[in-house]
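Next comes just one chain, in structure tokens: the form predicted alone.
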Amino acid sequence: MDHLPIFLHLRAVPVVVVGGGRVAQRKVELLLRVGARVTVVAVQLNEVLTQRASAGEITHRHAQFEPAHLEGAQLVIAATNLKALNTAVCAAARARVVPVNVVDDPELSTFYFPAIVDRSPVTVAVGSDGQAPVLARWVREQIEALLPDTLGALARFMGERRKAVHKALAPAVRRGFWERIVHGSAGSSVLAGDTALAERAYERELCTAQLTASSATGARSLGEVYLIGAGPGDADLLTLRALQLLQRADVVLYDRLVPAAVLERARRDAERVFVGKGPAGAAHTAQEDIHALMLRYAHQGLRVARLKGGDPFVFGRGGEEAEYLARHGIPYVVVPGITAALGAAAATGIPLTHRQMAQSVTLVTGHPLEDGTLDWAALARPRQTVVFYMGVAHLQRICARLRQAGASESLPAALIERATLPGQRLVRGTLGNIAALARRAALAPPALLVVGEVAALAQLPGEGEIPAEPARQRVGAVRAEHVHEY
């Protein structure tokens, strides 16, 4: 390394600042933030800067730069557009064996200001040695994406308990304590805002590592389950809180809808072990298996994230899930997915309400045809859109029901295959010819049924227009009459 990376305590530091910009505002304002005690020499300074001095946040010397004004500062920083005047802050500076940064000038410098990732009390700080502070910033972009804004609350949480838990436990045992309480239950309970659950936790993990200290009892943590909605199928749309929790979690139970490049985004070394329900015929793991797994998983203390495509909650079981972990006392987090509707609504152009068209939305399994739940009557209703999910294997039935409830023929109609993945495929019709196109373009499972007049405004390529961009940006058309594929 050129160069070493420190953290200042700068509270009540007097700091001098020449130059009277926006340059130099902002580094006012950062100088600020950690409560130092700025002086500005500037013969003007900008309107932001001038209302600071009136409030007194910030102290103002209205005059040409001399040496003298750095009597009493520990940091220094020129902040102007004329070299030759932050040259002579620089020498200035350096007599005086202050450290002094000269923005935008890494030779006059002997400090740079990071780009910061800002999760108070957690810092993270970026650097270029001054060479790429664009770099710099990109990487703090992506560092910022993973952390959680609530991380400084974690930190905070257990600052408060360090105290207690070193009068408490011997160090041996220490770090893996704090290890478990970040990583564990307390942890994702203080990260989404639940400190009563969290405190519970807490008490909880500290009582075990007391007990396991003390005997030889082989008291093992509870670990924890994650409730994860993998989205329609495209890795990049899935949230941030998914991410965090999938580069937490030390087992994977993933379905047949979880695409291998989001599986991809689990821990390296994570477990991973498929659950999937497959259609009739193919291998199917039962529900009660997959609750039985969740546990067993959870008694050894692991971190368990329970994966599936879309949102936990939409057709995705997770509240049988829930209720199962509840009722058996195993903490849970849910993470929501976009589920499958919203991902092929974007991907294909397909406004579920429209104000002149749609003014709600039904989503709608298309499994239940003939047990009575159904209430076609109302599906068949106009200025409204119905999503029937997994519903390629009742098409014909679902149009038929349709219209004997009242709904047009001429309803517009879609059908969207492996939406937002590569390979995605739109056929467009009415309720009169949508299975009839369905089975010549020999559309497969997993699709989406969407009924109602916003369907007929999919926005695709025309008929043999073959774009030059790739899957996920409408790429290429296949001709079969009304059959889109890209």
Given for the second form:
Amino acid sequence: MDHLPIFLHLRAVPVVVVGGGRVAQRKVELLLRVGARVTVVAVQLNEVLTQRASAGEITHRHAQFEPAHLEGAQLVIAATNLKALNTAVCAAARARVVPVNVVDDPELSTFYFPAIVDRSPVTVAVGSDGQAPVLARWVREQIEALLPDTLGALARFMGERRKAVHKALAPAVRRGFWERIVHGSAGSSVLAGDTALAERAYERELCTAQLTASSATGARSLGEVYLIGAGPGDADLLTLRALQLLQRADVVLYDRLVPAAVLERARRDAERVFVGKGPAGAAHTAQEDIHALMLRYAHQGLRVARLKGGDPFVFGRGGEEAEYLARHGIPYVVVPGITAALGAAAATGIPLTHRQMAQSVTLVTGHPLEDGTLDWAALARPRQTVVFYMGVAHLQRICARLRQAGASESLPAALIERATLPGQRLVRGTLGNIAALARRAALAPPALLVVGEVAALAQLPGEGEIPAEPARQRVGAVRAEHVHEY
Ligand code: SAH
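Alternate state requested, the form predicted in complex with ligand SAH (shown: the form predicted alone):
Below, the chain from earlier opens the complete complex, with every other chain and molecule after it.
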């Protein structure tokens, strides 16, 4: 290492910034965030700095720089666009043995500013010793995406309780206790913004730790379950929270619609358990088995990620699972996912609502068991979009029902198979012919049926260009095939 990364305490510490332009302003703002007492030496200040000076947030020395301006300064920043001036500031600071940063000049500087991820009081600083600032910023972006926004809240939560824990627990058990707070239900509740739940989990952990402090085995924390929506398929469509909790989980229970690329985002050493349901019949028993499995793992003190395709609360039986967990006193959080309809719409350019064509959108199950409970007359009305889930095997029936209820035979319809996944396909047609077209294209689940005027706008990326090569290569990364007819 060429530089030692350290964190400086600058509250009320005098710092001098030479220069009054945009670059200086950015440094001043950073310094004000940590409470430094900032003096700006410049013959001219930009608008923002002028305002800050008149508000008394900074002191302005309206003068050409002289070494005497550094009197008392404990840190110096040269942020002018004049090389000679920057060099003079640098020399003056070095003569006084005060650390100096010359913006964008690693050779003159004795320290430099890292790229920062701010989850105060947790901060991550990334540097590249001035060799590749763009790379350092990229690393920062990666970390930025990984760390929950509420990480700072968790650090404060722990900080506020440090003294109490110190008093209550012997040193030997403290570390294990804090680990259970970070990785357990208290931690995830703070991260999810539920402080009341976090407080209860914390109290419970503290009690358990006190009770078991004398035993050699130590405390075992209560497990928890994350009901996570995995999105429509493309792993990049996972939410940040889904990713964060996936990385925490000890066990991942996943079903048929969760692709391998998403599973790969779980911790390497996490146990992966397939709990997909068979095509028919036994579904109910399987759901009970899933409940029992979640309960068993949670009782072992494990963190269980229950990964479901799309969103857990959209045709995902997430409601039943949540209810079951609540009934058994297992803490759980629900993480929304992008439901298939939204994924498919974005991937094929179908605006689900549209000022001229559709004022509402309805998500419906196409499963025949629910047939009798649907209001077909309402679904057949114009100026709306209706998206059928689980309907591919029953297209003929769905289209017939809509037409009996008054929908026009020429109403546009689109089928999207494997939306957002490699090999995604699109079939476009009308209520009158979509079932036949689907049969001809041998369309298979998972697929969605979109009915309504907006369905006519469906197209795959690359479609509409003059096909110079076969579709597969033409659309590049998306690698989509398409079948379309009217
Ligand atoms: N909870 C899921 C839906 C589960 S029901 C969600 O919110 O998306 C299963 C149905 O979802 C499938 O029969 C299919 O109609 C639809 N589906 C799920 N993933 C899909 C995909 N990638 N492309 C098209 N349809 C999909």
